[in-house]
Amino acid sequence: MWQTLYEELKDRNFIVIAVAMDSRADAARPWIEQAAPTYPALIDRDHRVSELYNMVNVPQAVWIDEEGRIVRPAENAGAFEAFRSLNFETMTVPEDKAATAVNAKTTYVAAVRDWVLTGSASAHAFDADQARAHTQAPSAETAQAHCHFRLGQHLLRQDRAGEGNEQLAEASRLHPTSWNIWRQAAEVNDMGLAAGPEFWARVNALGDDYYYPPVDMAGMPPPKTDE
C-alpha cells in the first residue's frame, strides 16, 4: 500500500518513513527485507518516535508538511478493528467487518493522496489550531513510563533480563494504553508477532473500549456510539 503510494507521489515532494516499534530487531527486520521498500524503513528499538509523537499502537501515522509542521498528529493509519470479530474455527471475519476494514484503508490512503496533491487546501489537512486540538499531551505517568521502558531496554542489552523485564512491566503499568510498550515484553509466535493467548486476553479485556480509536476523517468508520 505505502510502496504503491510512494511510487505514485514521490515526484511531488512526498516521502514515506516507516518505523518499526520493536526492540527486537530480529523480529522486525525479516518483514522489512521481505517488503523491500524503496523509502526509508527504520527500527526504533527504544521507541523514541513513540515518545515524541505519542504513538501507542501500529499502524499509526503522523503527517508532516515540507515546513516541518505537524498537519495531522498521531492517528491510526487506516486501521479498523475487524480482527476482533475473528471466528477462530474458520479464521475469518464477517464480510461486513472485512469490507469496512478495506474501506477504511482505502479512505485513508486517498486522504493522504489528496493532501499531497492539494496541500493545505485539502479537506483532510488540519490547521495549527485543529492539529493542536487533536494532540494529546503526555501525562507525567506516560513520561515516566517511557523512562522505565528505555532503562529496561538498556538492561536487557546488558543481559540483565530480570531487571529489564521488571522495568518493562512498570512501563506498561504506567502507560496501559500503549500496545507498543506492552508488546516488547509479550511472548511472540513463530512469525515474530505478539498475537498469542496473552494478546487475545488483553484485547478481550478492552470490552467496549477501542483497540484502534476512530480517526477524525470523512469516510472513516464512525465511533461505536454512532453506529
The other form holds:
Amino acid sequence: MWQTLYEELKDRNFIVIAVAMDSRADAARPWIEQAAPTYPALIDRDHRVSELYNMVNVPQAVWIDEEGRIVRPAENAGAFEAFRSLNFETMTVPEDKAATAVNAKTTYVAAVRDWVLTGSASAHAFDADQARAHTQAPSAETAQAHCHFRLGQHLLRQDRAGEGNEQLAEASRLHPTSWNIWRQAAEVNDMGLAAGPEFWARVNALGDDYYYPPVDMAGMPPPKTDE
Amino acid sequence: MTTVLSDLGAFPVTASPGEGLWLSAAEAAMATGWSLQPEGLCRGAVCVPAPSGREAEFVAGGKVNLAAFWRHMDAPAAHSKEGDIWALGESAGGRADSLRSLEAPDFTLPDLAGVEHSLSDHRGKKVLLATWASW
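Having seen the form predicted alone, I'd like the form predicted in complex with its partner chain now, please.
Complete assembly follows, chain above in first position.
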C-alpha cells in the first residue's frame, strides 16, 4: 500500500514500517507477497503495537522523526468510511463517496511526502505541544484489555481455544471501541474478512460516530457518514 | 512450568505454588525488568515498597509475588484458569507517560521470513509506522 511512496522517498532518509495486526501470519502472507514491499513488513500476532501506541483500528499510522520522537501520534492513516454507504444490492458505493475516499488518501500521502521533504517546517508536522495534545492515552480498562488479548492469543496457540476465546471476549468487553481486538477475534468470510452480519451490526450501532475518526490535517475532506 | 508474558517477551519460569505468582528474584527480573531490592521492587530509578504490615504477601523466602506487586502498582494482569500463564502489562498511567514523552515506544517483531526488526534499528530516518490487517 505504501510501496510507491517509499520508492519515491527512500533516498530521503525515510522508511516505512508496515505492521500487520494479524494473529495468523498465514492470513497476512498472501497480501504481503502480492504487494512485495521493499520496506519491512512485520507481523504483530499479539497486537503489541496497538498496545504500545493505543491504536484501535487499521489503517492507523504514527510519524516518528530521526531522533525517534513522535511527530504525529497514532491516527487514521487517511482512510475514509465510504464503505458505510455501500449499496448491498449493487455492491457499490456512491461516486461522491468513492471520490472522497481517494481524495482523503491522496491528501494523507501528500502530507507524508511534505513532512519527509521539509521536516519540522512541514505544516503537517506537529510541534511537541501539538503532538501531546493529539495523544490519546489509554484507560485502565484498555490496558487490562490488552493483557486479556495477549493471554488469549497465547492460549489459542496452545490449542486451548475455549479459554483463549473467553479471554479475547473479555478484552473486547473492556475495550469496546477497539476494532482491532473485535475483528481479530471475529469470524472471517471466504475472503478472510471479518465483515459478516455481526460486523455490520456493530458498524450500524456507531450511528453518528466514526469508524475512521477524522484526521486533523489541512486539506482533508470533511468526514461524513451520512447516507 | 509457568509462562510470564510481559513487555519483554514470553518467559518460562518456575513459579512456587500458592496464591499469586511467586518467582525467584532472578526470574522476576528476567521476565519483567523489575528487580527485588531491599527498598522493594525496582526498575530503573523507581522502587515500589511492599505496603507496611503486609510484606509477607509480597516478599517471602527470597521470592517475590509479582501478582501482588502488579495489583499494588495498579498495573494490569490476567492469568489462565490453571494459573500457568500470566500476562503482566504496563499500567495505563505508564503507557500515557510514555506516549506523552513523545519518545516512540520501541518494539521488535518478525517479518514473514521470521527475521526480527526493531523500530530502533531505523533511528536516524523518518519512519512512517503504518498498521494494516488481513481481516
